[in-house]
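What follows is a single chain, given as structure tokens, in the form predicted on its own.
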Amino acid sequence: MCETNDEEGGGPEGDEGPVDEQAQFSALLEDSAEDLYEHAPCGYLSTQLDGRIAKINTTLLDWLGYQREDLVGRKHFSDLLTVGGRLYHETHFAPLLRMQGEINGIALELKAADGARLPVLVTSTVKTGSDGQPLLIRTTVFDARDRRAYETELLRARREADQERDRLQVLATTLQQTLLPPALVDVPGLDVAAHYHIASVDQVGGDFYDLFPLAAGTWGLFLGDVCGKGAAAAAITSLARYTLRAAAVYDPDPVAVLGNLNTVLNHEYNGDDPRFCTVVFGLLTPDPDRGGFHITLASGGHPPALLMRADGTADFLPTPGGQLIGVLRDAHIATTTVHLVPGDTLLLHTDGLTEAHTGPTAGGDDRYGDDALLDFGRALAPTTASSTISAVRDLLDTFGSGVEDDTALLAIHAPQPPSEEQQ
């Protein structure tokens, strides 16, 4: 029994093999180790403290298409940088290494055998020796080709995004002009300003206003916000000013003038994707015996305009039950009249004004208000047409980012008659 043990390999020579295997796995070891410093997907270099190159692995030398005896021991790191990689090598990276012991990712650009450039991440570490004093320079070389290509391509495409964003700009400030009249018209004895604010100009607004001569002696005038932004608000912005024009040359009636603009509206956009807009019309003509102008206006759902007196007082003009032109088909208009005496000024603005935040945060509930704009009236009064304006853009201004609505702003003002000692 015991002689079939030792035949079937029992004896001493059965137990060499475990000592074989472990010789083979440990000569298996080091030849890997030392394959993975030479075939590693990165480059390795070691220098000396001046830079010569004192190793350096086969997967670099590929890389950069030199053999290892055009290097080691005769070449330093610097002399495989470019021009501008060896100046930033001398007075950042260099000083950086030899203060921190190390450096991490920093991008530079090798030259190749061949004049090539190869754009790499380089990280490097100063080996020290137990006395802790320096010995050598290990360095590890990324290659950056991907990358680079990478960076250039989202360069290229950021490049062109902010074309097309110019190109979009220029379309809608060219749009945006065109809803609005070039000029306003000079009515005798009445100064005019107006002003239009964008609060975005990526995307044209729906505010407009115009002011425009009518029968001999009468003007009309209208303001007004269509809901929504971009090209669909800039055709109901269009489709509506000229509504306005043509209705109001057929009858000056301002209740007339926006009726004809609420059944344009209904019938065009009464489907699936309805649209409607304020908007507030008025007829002026010269008062001769007091002076001045009469104002009647009609409003659709439209905010109030502030009226600031030659006595230094303000108030809204109420238009109390006036509805949105464009939802129902028989919208009721409301009206109002006032004479605006010499000294008087009348503010016509759109919500983008009172709906404004004044705080720091965006789409708080730190709305300006009316009550605001009444105060800010009343401490203005008595003004100008042109004051008024300048006022009021000063003070959207300050809102900054907070004035997320395109903001239209029209004032009237009844000049004072010169004085004797002006004559």
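Numbering follows the first chain given and starts at 1. This structure is a prediction, so every number in the text was calculated from the model and none was measured. Between two forms, the rigid core is the largest collection of C-alphas that superpose within 1.5 Å. Compared with the form predicted in complex with its partner chain:
- The Cα shift for residue 218 between these two forms, taken after rigid core superposition, is smaller than 2 angstroms.
- Residue 87 shows a C-alpha shift of 2 Å or greater between these two forms [criterion: core-superposed Cα displacement of 2 Å].
- Relative to the superposed rigid core, the position of the CA of residue 327 differs between these two forms by less than 2 Å.
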Given for the second form:
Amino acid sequence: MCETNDEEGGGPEGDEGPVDEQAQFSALLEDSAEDLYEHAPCGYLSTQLDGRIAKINTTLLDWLGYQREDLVGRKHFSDLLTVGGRLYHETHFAPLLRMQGEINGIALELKAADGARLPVLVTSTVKTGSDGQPLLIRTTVFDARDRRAYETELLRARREADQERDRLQVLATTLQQTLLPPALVDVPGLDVAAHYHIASVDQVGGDFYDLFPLAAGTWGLFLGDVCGKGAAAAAITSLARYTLRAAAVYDPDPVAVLGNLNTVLNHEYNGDDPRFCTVVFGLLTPDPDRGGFHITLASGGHPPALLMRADGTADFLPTPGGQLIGVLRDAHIATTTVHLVPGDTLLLHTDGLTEAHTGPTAGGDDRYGDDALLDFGRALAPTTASSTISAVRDLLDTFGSGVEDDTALLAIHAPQPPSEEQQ
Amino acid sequence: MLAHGFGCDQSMWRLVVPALERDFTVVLFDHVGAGNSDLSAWSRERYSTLNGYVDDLLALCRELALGPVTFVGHSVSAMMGVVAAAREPEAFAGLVLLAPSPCFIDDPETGYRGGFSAEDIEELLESLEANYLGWSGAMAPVIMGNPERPELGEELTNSFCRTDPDIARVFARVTFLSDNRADLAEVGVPTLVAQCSTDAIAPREVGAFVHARIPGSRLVTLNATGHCPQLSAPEETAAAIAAFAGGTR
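Switching forms now, from the form predicted on its own to the form predicted in complex with its partner chain, please provide the structure.
Now the complete complex, all chains and molecules, led by this one.
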């Protein structure tokens, strides 16, 4: 239309355009509304409010293989649907259309006259009269064969991904369990409890602990944290755990044990992908004279153990200067000794606990921290191994998703001898 | 007390509530898993049979302590009302079963015709699955957009976007695979069976079956067509409910 007007005005383009091209363009514009309706590249359908077909275009009739008189006034829109589609129509499509006045892009299947199924996308609007009363329903139908194939593929991929994720979780959980002792050994005169908090079911964490017998009358224990997560970290965790146990048999001196672990990790991973861990190793010896246990702890860069005493006090057992295991050829390993008298409890933990976010939203800057843990221990003392683990588990629960890293906990407690309690 | 059926939420009743509220106290609720209900309260174990819903219904009656109520159940909720009234008749002044079906699947052994086969129900589940993509969070505002009546759009956006596909699948199975034909004879409270003149989901034959099996029940056939008379013919539906509920007081 604009072009024609321009031509009247003698515009430069109008002058240059060949006359027959103009005529062709005009002919295109004269495409009648009626012809567009009948042969549009989509199906058109008008129905009464109860779904009875009042008008349908040639495109849709051709797709379905029906004659106009087969459908108009005889069939309802839902008669064209598969039975499942009809149920969906009655329970979702029709109520929504009635409540909203329109419904958009619903995937349905139409049944052709020969029984073939045609996947379509259906959009309907309700035409209302000037008084707002609904008069009829107008529906457009788009051929969705390609799109449906694509969506089916998407759904299949999603189901596959769901299954893979389930399998991964089972695998990760199983692997995690193999990195931890199935049960802690029974040490005469010692109350022991442990807990492993898994932060993510998708990934194997790198925390580990163990308690095991050494030469007659002594026991070794360790708890550590490998840098990183996933399969690579799990491999180091496994290596660290078996190296520690073997090294302790060879020479139970805690400094020697961690020195050996340092050498192994350093040799193994001094390339582009250095792997290291923090770990605390302890040698337990019962003290027959004073009761309780004598403990030598060696630490390589690990958070200090928390001692909760029988008298209700609590303190960290610092091991200053201990270096990460596996980074340097000769890591410095710090030691401390403590006498666990009857009634004392010692808690070893990984930093998943103290690094947990405590703010209202996970990911905030408020971390639990060492000071809070010390206060927690002071409030708890005197306690027992199982009470300690149970209290820390409750604490972790309050953090919820704020615990971003796995957390290993190992508590040992020297109970009061029964005879002493009676005195 | 009005209970919605499968596929929608309490907004299904919005056109009949104004008429009913003139004479009655109206209680609306969403079944657990639908609409604005607390989805964390849903569990596959509890809601894999009608019993979980029936327990909820009776708990609701006890909690509200309104005395015996007239319970109006649409579609699958009609059968929840039947089971609940059989179990605790004292909680109900009467039942209105709107477009009820005690069993959707045909039973050739007894000659019962529910109208569907088990394969048909599988096909419905496919339809649900196919439209899950369409109901995704990103599309919802477009689908639900209703500029003239924003409050309606808001309501529907909330209810339909939250139709978790897993929950919809389980509810579809409960709805279409339950068989409550044997429970009908246990109903001892006044009952109105209200069916539509044409209903692809609950045909008139099924409505007549329900009427025949519930002792002393009354049957009305509404002029309304489709499975949702409360939407397609709200005045007629509200009038039928009000006339029955008024008579039970």
